[in-house]
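Here we start with a single chain on its own, the form predicted on its own, put down as C-alpha cells.
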Amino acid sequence: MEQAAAGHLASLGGETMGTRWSVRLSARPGADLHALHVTIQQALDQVVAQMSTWDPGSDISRYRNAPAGSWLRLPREFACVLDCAIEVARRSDGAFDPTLGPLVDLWGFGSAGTPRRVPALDAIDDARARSGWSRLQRRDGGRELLQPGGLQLDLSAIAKGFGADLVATHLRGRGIEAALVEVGGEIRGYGRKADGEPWRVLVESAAEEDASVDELPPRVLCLDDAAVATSGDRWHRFEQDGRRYAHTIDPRTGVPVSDAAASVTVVAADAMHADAWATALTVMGASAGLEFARTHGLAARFVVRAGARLRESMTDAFQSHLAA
C-alpha cells in the first residue's frame, strides 16, 4: 500500500456527487494513503446515500416518496445539514430554501429528467405551492421529519460543502493534522503546512470571461481553519429566445435569478455554511446581496458584469482573508 514520505504533502482524489474531490494533506511518515483514500471516499459515499436526489434509494428520495402524514427518521448527518439549511433560509428570508426540489425539477435542473425550458406560469405556481421551508416540521430534536404531502427536498446547494467538512472531520479523526479538502469547488482547509504557512487557494471567478488582470485581479485566500465556496451563473444554464436562464432559482419567485452575479464567493468557518450562503447571496442579487453581506458581517466577494466588463466588490470581512 502507498505510504506517505517524511515532510511530503500527499495528494488524493476521486469522484463523488457528479463531480470530483481532491485532498492535499500533511501526513506522518509511513501513513497509509490507501486507507486514507478509502476513508475519504466512504465519507462522501455516505453523503450521497443520504442526500442525493439522483439515488432512488437515498434518504432524501425516500422522504420525497413517503406518504403524507408519515415521519422519516433522519441520519445524524442529514439532520445536521437540514439544521444549517433552515438556519440560512430563516436568516435570508427565504432566499435559500431546501424545499425547492419541485422547482429545480420543473426547470430541468433536477433528477426528474425534465427538459431545460421555460415552464408555463401555472406550472411554476403549482411547484411553488408544493415548496416552502416553513412547511418543514420536525420532532425528536430534529431527527424526525414530517412529510406533509408533496414536499421535496433539494440539498444540492449545501451537500458538497458538508461533504468537504465531513472529510475534514474524518481526517482529523485519523490523526491528519493539516489538510485542504475540495469537493466540486467547495473547499475546507485546516491546520498548517509543514512550513507553518496556512493553506492558500485562488478564488474562483467567471472563468469563461476574458478579463484583464487590471479589470479582475487574481485573489488568493488564506484558509486557516476556514472554508470557501463559490456560486454563480456559469454553472448549469440554458438559453431560450435569446435569454439565458441559470440554475440558481429564486424560491421566492419560482424563476431563475435574473440579475445573478457572475460569481459569489463566501468564506466561513465551515464549507456547509459557505456553500449555503454563496447560494443565498446569489439569489438576492448583486446589489442586495452585497448589502446583506456587509450588514451581517459575511465574508463575501461579488463579481458582476458591467456591460462587456467585469467588476468586483467585497466586504471588509472577505478582505481580511486575502493573502498579503
Given for the second form:
Amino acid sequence: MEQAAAGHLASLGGETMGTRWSVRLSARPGADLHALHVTIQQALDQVVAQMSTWDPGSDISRYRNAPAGSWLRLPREFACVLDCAIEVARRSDGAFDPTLGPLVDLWGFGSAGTPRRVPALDAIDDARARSGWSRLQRRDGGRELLQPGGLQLDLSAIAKGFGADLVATHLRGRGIEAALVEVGGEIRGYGRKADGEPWRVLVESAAEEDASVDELPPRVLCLDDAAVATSGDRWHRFEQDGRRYAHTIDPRTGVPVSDAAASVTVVAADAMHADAWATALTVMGASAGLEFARTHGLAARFVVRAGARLRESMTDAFQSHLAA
Ligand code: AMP
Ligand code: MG
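We have the form predicted on its own; now please give the form predicted in complex with ligand AMP.
To see the whole picture, the full complex is given below, headed by that same chain.
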C-alpha cells in the first residue's frame, strides 16, 4: 500500500470529465494515499453521474428526457452547482447561461455527435428558442427543478471547477492540511506546504501551436486558499471559411463568440465561481469583460490575439494574486 513519508509532498492523479485530475498534497507520515486516491475518484465520479451530458443515465440526461411539466429532485451537489450557475447568469446579464445545451449540441461541441460546422440559420433559431436560463423554475429551496419542455442543461463551463472544490473539501475533511487540486485546468489550493509557503501555479500563457506567435512572460499566481480557472479556445474549436469558431457560445446570438480571447483566467475564492466567471467574461469579450471585471471587483486576466502577437491585460485584483 502507498504510504506517505514525513513532510512528503505526494501527487495523485486520474481521469474524469473527459480530462485529467491531479492532486498535490502535504501528507502526514503514514497517510494512506491509495485510500485517498480511491475516495477522490469516487467524489469526481459522483459529479459525472449527476452532471455529465455524455452519460445517458446521469441526472442531467434524465432532466433532458423528462416529460414537460415534471419536477425532478436534484442531488445536493447538482443543486449547489445550479445555484452558482443561476447566480452568475443573473449577475452577468445572461452572458453565462446553463441552458445552452441545444446550441452546444448544434455547433458540435456537445454529446450529440453532431459534426462541427456552421449550422443552418433556422436550426440556430430553433435551438435558441429552446434555451434561456429565465425558463428555469425551482422549488423546495432549489432542490426540485421543473422541466417546462425541451429545456436542456449544460454545466460543462462550471462542473470542473466544482469538482476541484469538492475534492478540496473532501481532503480537508480527511485531515489533509494542504492540497492543490486540479480538474482539467481548473485549480483550487488551500493550506500551506510544509515550508510554510502557499501554493504557486503557472498561469497558462495560451501560446499557439504556431511558433511564430510570441510567448508572453510567465505569470505565477499564489493560491492562498483560492482558486483559478481558465477558459480558452485552444482545444475546442473548428475553422470554416477562414473563421474560427470556439466552443463558447454567445447566448444573445446563439453563435460562438467571435474574436474570442485566446484565454481568460479568473481567480476567486472557489473554483466553481472562477470557472463560471471565466466563461462569462469570455462571452463579454476583452474590452467589455475587462470593464465588467473592474467594476465588479473580479480578478481577471485576458490574453488576446493581436496579429501574430498575444497581448495581456488584467485587473488590479488579479495583479494582487501574482507572486512577487
Ligand atoms: P469553459 O471551458 O469552462 O469556458 O466551458 C465551455 C463549455 O461551456 C462549452 O464547451 C459548452 O459546453 C458550455 N458553454 C458554452 N457557452 C456557454 C455559455 N455562454 N454559458 C455557459 N456555458 C457555456
Ligand atoms: Mg468555465
